[in-house]
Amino acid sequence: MTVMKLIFLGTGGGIPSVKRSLPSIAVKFSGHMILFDCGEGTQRQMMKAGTGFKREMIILLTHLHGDHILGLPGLIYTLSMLNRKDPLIVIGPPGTKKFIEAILSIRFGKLNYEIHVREILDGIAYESREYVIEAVRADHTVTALAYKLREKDRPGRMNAEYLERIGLPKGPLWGRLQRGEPVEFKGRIIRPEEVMGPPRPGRKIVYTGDTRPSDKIVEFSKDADVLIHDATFHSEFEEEALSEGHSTARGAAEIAFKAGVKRLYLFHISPRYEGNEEKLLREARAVFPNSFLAEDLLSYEVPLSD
């Protein structure tokens, strides 16, 4: 089983409190660390999370504002003090590359790797092997953009017992029907829709960055396993959420309920809750009863779907 971990790096918006950094989150999946955001003192929090500097590393900025994305200088360079050779690949919507070149352009010291820039609005952001991140326009003040990381579909469930009665040795001719290969075996062809059971769905982890809460991002968050969702303000504040491109918790807690989530995660949450987060949480709670508040540091490991 690959695991696919997710750990909270900054939860906070705006600005940060004594509790919260500002938005950073990273997904460790199949030797790749992802790492959506990257605000004030990201690389600080990878340290204290103890997520390590992976090779693999893919960052995927949402939208252009401060707080989700001035952790990146500090990261570059500590990159390149660690004498990183492979590139990094930095992903985000329109102006990614001017604030990259912006950034490259003070020379703050020595790079030994290169960056690899892609503006995106909408589509695949990136795809390996084993996983999918795509990307859906989020409703927020400037141009910013949601993101998905979809695990691809597993294999079915292999009929152990009607092989093991056949004599198929276990091995390399199992792991090749699993991949959807046929084998030969004492004179017969085996295909895989013999023993193997229907794709089994991969995990699904959405994150909506800075936003408000929209039909689009129903839909693009349907049936996921994790919502991380803008949850900015209270209730109270709904206008003045909604004005400055933000959402509440009862809001972001109404889209998970719409989506079918099974788990809603409270983000990007304004330092005036410092100390009272748990207004937040009953509110979502009474509309969407999965609801957790995402707290610095706080990981979770995705469980495999049956």
Second form
There are 2 protein chains.
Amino acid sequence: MTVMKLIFLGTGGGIPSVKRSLPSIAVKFSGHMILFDCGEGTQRQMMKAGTGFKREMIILLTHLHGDHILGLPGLIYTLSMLNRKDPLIVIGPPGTKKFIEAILSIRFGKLNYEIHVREILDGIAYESREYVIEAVRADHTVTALAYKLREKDRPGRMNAEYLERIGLPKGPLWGRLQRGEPVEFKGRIIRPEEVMGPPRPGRKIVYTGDTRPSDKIVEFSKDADVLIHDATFHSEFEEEALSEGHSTARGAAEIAFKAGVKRLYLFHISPRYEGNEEKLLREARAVFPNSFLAEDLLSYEVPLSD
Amino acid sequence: MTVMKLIFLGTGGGIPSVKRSLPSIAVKFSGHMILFDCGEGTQRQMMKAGTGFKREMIILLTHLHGDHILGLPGLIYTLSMLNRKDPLIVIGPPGTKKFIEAILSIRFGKLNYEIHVREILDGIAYESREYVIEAVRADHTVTALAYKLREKDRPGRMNAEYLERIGLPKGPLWGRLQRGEPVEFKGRIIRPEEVMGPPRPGRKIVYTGDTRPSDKIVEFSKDADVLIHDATFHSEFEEEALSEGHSTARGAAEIAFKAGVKRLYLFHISPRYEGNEEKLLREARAVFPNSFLAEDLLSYEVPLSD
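Having looked at the form predicted on its own, could you now put up the form predicted together with another copy of the chain?
Let us now look at the entire complex, which starts with that chain.
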């Protein structure tokens, strides 16, 4: 089984605080490190969390506000100091290329590796053998994306009892069936569907970045294992939240409830709640009991949904 | 008496570590906040140190390597979010203007205030009523400056005994004498020199930024109260230190000894010494006993030299 581990690196919003660094979330999955947003301090938070600086690193930016991206210059520089050779993949909304160019124009040292930038607005942001990252437009004050990391469906369980009954021995033939290939055994063709259960759905993590509550995100988050949602303010500041393109803790919980997710993390917490954050959690739990406050360096291993 | 307080915000070099943020030093003096270098994470270290974000803030960059400057974009952005109106003064070597332009070209939000940039190579970087900041060329791989914060000499002590003997009462006349003005008393002119001791030398802090050991810096640091010197490596890596434009702990101590400073802080410590930094301190103290390791969030109040 492949472990899917979520690590909150920075969970504050706008301005960092003593307790919260600026937005960044790492997901370790399938030998890759997927980094959502890269606020100032991300590289040091990675060190504190012990994530390492993987060769297979993909960075996805939700939007180009400073608090979500200004850790990227330092991270890019450090990867070069660490003698990275493999290209770094950076994906974000239109403007991402210009941002990377501005970073490189500073010329604080020459890079040992290339940066491959891709700008998107929605659809498939990245695909590997084991997972897909999709994007959808969020509802913020500037062009902003929400991302979904979706593990590809895993093959159904083998019906071991049935296979033993027909006498097919464990070994290469099982492997081929598991990979979805029909095999010939004792003069007849056995198809995978005959010996395997239905495909098992992959795990899903949705990260909204900065957004107002949005029906599009409800749709995008359907049945997600984890929803990490903008919850900048308490609902006492709902008007301010909406005018600044954000959600309240209650608003985030309503989205989680409508989408039927398994678990909600309140994210992008305003520094004004330092020392008083439980009130955000309380109002979220009143709507969606399985709500949690994201905390810097907190990690969560997403269980298999089976 | 005016307090001169030094606060180490980040003390690592090149790459941050769990223990050390990237270079930045705050000095609170005379109602001003003087910031030397601004490595990534500086704004959050300021929060942790409780320095506040003063209106009178002057930022001096020693050179334009990423580890010394990449906290500036986030700090600039945060000051704007905090509704700063007063201009921010940024001083550094040639290239500083271009760096600030690159930051502003990212356009992560419009600024509420102006940034006044000044590029220098040596001489007086900044002068206020109470202090002068001077620069001298350091010896690094790129154009780099060392800075000295020098409190202006304070007036000598009043000879209270003598003034009482001639009958001059405490009050406005004392004040005028203290400010260096002659006064008329009982039909004769009393000059300040007559009633005051020699001017008392102001306090001095020297920060080298990144540098090889340099005679110019010995000269520049003569009799400083505090010398904060590049001490990237132990002398076992002296060759590497010199080829990369740095000093060893022993090299820093030799400079401190030659300059006759009161106190040396080893600074810009390579992450390779994490957990094993005492060896740097040991070799420095063998040469210059009043050596200390700079530590993140450590502060030191520079005593009056009188």
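Here, rigid core means the biggest group of C-alpha atoms that superpose within 1.5 Å across both forms. Residue numbers count along the first chain shown, from 1. On a predicted model such as this, the values are computed, not experimentally measured, just so you know.
- Residue 189 shows a C-alpha shift of 2 Å or greater between these two forms [criterion: core-superposed Cα displacement of 2 Å].
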